[in-house]
Amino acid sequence: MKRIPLSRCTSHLQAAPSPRRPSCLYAAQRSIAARSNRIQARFQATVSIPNDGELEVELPEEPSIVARQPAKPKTRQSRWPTPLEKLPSPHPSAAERSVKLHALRSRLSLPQRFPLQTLARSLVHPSADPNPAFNNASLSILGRHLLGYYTTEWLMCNYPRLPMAVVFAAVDAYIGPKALATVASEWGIEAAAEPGGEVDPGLLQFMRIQSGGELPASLRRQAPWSWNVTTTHKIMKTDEFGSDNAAPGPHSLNSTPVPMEEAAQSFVRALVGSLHLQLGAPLVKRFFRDHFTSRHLDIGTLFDFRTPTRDLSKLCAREGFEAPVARLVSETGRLSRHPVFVVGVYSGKDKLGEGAGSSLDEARTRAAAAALKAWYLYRPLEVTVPSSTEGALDTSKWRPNMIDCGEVIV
């Protein structure tokens, strides 16, 4: 019997064998291009990205085909549209790889849902990047108003009798420029020597003032708005600190060298503004309580009485009390070189204040000042700030706050 090869019977069921070498140059280029794309996709899935030149495969081309096809310039594909050295600030996509930003978010006890790109943007001062879409100018404006609102309402509700001059001084002590710069340094904020796209986004980006250079005109001390700067004028026309001159806006410092203190306070304000936008008001209030109002401030040291005895007499007359009378409580060493007198101020049978001094007049003045401080530093037992009921449907826990007549005007 004659043997028939098996390949002849099953040739219609088998797939056509793929040629080892493509029949034409166009097919070879397509196969190699597909293979190089697969290799490039594998490399892109890893951390290290090799140069595109390592993946290029050159094929021997026939002279006739090369003469027919026009020469195409080789373009190198880069990950960034422009070199990092030419960017004024770090790219937003670099925030996820910054160890400093991860450490800062953990150090401030911020939730993980707070994006690192927003935290990196709050570190870019307008002097480093004038583009408002990448600097912290708008966030700083929002954070400044929020800090001023929360601090003022906390002071007015807890100390309803404070004079406005003391309120301005207390607000400056809590959220003033020097206070915010101190807060930023305690948070461990480090500044970059020079801003740029290649710098770690976890560093504070701003344009430094050269050694021996002068402050810009917008940061210098300016003349007051008017020669008659009254308390009402400060409340209606000035900032939350009662300043005599206008503070520069963040947008006016574009590409302007600024000191470290200006950049640090803009970061703290921008961080508060970004927290309000990303996480909401409740978390911002808790953040404000933990980092600002938790600091100890002796408000009694902010008072500066010029004529305390006359102020106390006016206060007693306004409130319907008996006229204050100074009485000697005790003394020692009257005839020595260092006598000490203790004088108390009484309104009827009630003792308003007590002070000690080396003379009777000094002791009486100190006693009147102590009586005024005891009146102005009154603090209610139950306090409910107005912002605590924002967005809440149940307002049964609200307690109206005390509203005082105000300070004594002599």
Second form
Amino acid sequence: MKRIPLSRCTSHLQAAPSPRRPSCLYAAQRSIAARSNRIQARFQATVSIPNDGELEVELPEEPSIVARQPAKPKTRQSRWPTPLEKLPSPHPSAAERSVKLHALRSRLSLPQRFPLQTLARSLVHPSADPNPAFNNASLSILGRHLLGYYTTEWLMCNYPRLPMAVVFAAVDAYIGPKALATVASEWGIEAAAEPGGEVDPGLLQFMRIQSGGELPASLRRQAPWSWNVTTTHKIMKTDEFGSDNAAPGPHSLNSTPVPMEEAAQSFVRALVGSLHLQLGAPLVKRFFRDHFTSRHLDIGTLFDFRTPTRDLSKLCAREGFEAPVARLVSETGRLSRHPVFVVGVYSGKDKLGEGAGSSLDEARTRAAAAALKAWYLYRPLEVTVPSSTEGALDTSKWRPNMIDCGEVIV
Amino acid sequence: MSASKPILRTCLSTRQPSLLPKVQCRHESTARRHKKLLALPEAPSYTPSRSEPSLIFNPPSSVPSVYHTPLKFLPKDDKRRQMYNAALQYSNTTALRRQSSPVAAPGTPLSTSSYLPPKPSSSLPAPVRTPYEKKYHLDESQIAEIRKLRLGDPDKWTRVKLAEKFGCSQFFVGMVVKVPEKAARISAEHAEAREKWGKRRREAREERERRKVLWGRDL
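Please move on to the form predicted together with the partner chain, as the form predicted alone is already shown.
Everything in the complex follows now, all chains and molecules, and the chain you saw is the first one.
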């Protein structure tokens, strides 16, 4: 199978070139070169821009001239009749001059061919700039789905026996809103006090919630998608975290004040989406491995068993092992105030798990829980995730992944 | 290991004349003998066989990691099965090869016999609760009898007494026949007793319930 460049596949979905203002300078420069050669130019905007009149106010009048001479600050005032303060977000031409953006690109080890204008655009939340050609709404939708795909695929291939509830919790811990906001703060993303055209484009642009003000209606707790929620429903109908409520979509947050966490997570998602569009899937996969799966998560702490001893005997019956027997491995201070019992769970001659507790019941329950965890946390030695072979001609490295029959249902 | 052997030993005081042959018993009565006994070798992990610097791995005893899947839980085609087998064989052979009489090791009391230590037994530790087999021996007529007795006089024929009489578990008696009136009465009595609890006892019981939930979360 031959790899087709994504831009060629989706160019018909991308927006028609806007005559008023280039969506980013990089595209504008290319379009100038292309126009001279009488070739149809492709633009970076992924959303078609509605031709409504209200946008005219905030746009400069001669964008082509601006694009041609972006680095001349002397003529800027005369060329731009609209002052910078009137723009909702920094002009794309300011990205090239921003020290913060250069530093961020180097800090994330992104190649030089990744344009700073795109990086600047991914920092603009729709609450700052409602124009879909200049905010990161569309990029963050793409990035969210890419992140969800890579994370679930990595989890399912590496831990094929995980119960679905634990998979949801682990996905939330890796790429949930809180985790993404933490990632953004570790990358050194700082927020602008107030978005605007004169602000440094290296700052996160979003409209803050006034202190003491109410949370906007779209961010408040809403009625769940469905009251009768089963695991199957969560898999089929809800998002990758199995949450009961739909998180507000990026396009619905236009000009709505949002918390910083929401803006930071939209930046990380938009960055992944723009990396996919600009640099291609292999680099995104490497980026994902370096920044997301490299984070340590102890999946063993995500389990919560209610009746571990019962679950374990059901599991042994299902798999055809001998019934589990709890045996007292060692004990100390049985008649004292702080006894310690060490109990192992055995199936036949094999030890399945071990637990320590201050009573025999506690040690037995803990041992059964440890045995169940040992079953669920099985990890195959050689794993090839499905996305590693996409677009590859040689499929001899592919090893089919293990698929387990599922968790124990009591 | 020889280090774990008791240094002080009680000498059998034989008042009565014994028919057993007299055996010479050398104690650590002198300072020199005692010093020699206490000169213990270092733990094997701290005495590398090679002279060049090496890593010392001697972790304290701890709960086994849940990420190490037991042999029984591995799928049939997992490579770790062969690796575990090879490791077991290697450790067995090396243990047998290294086995020597305790009198050959330093720090052994002088009175130790020169027999080889016994082989480790393969018997498992004692079960916490006596294992039982489910018998499934009650038929329809006996179950009807249980129902009749329990519904006739629930205070006399409690679950415990019926379980003893028919050789089944109390849980099974509860499955077969339910007496909701008695259950409601008993639970009302318990609630009344709980009403009399003071603050300390109530908090202690609630705390215990909360700790019990953490058992399944391994916290």
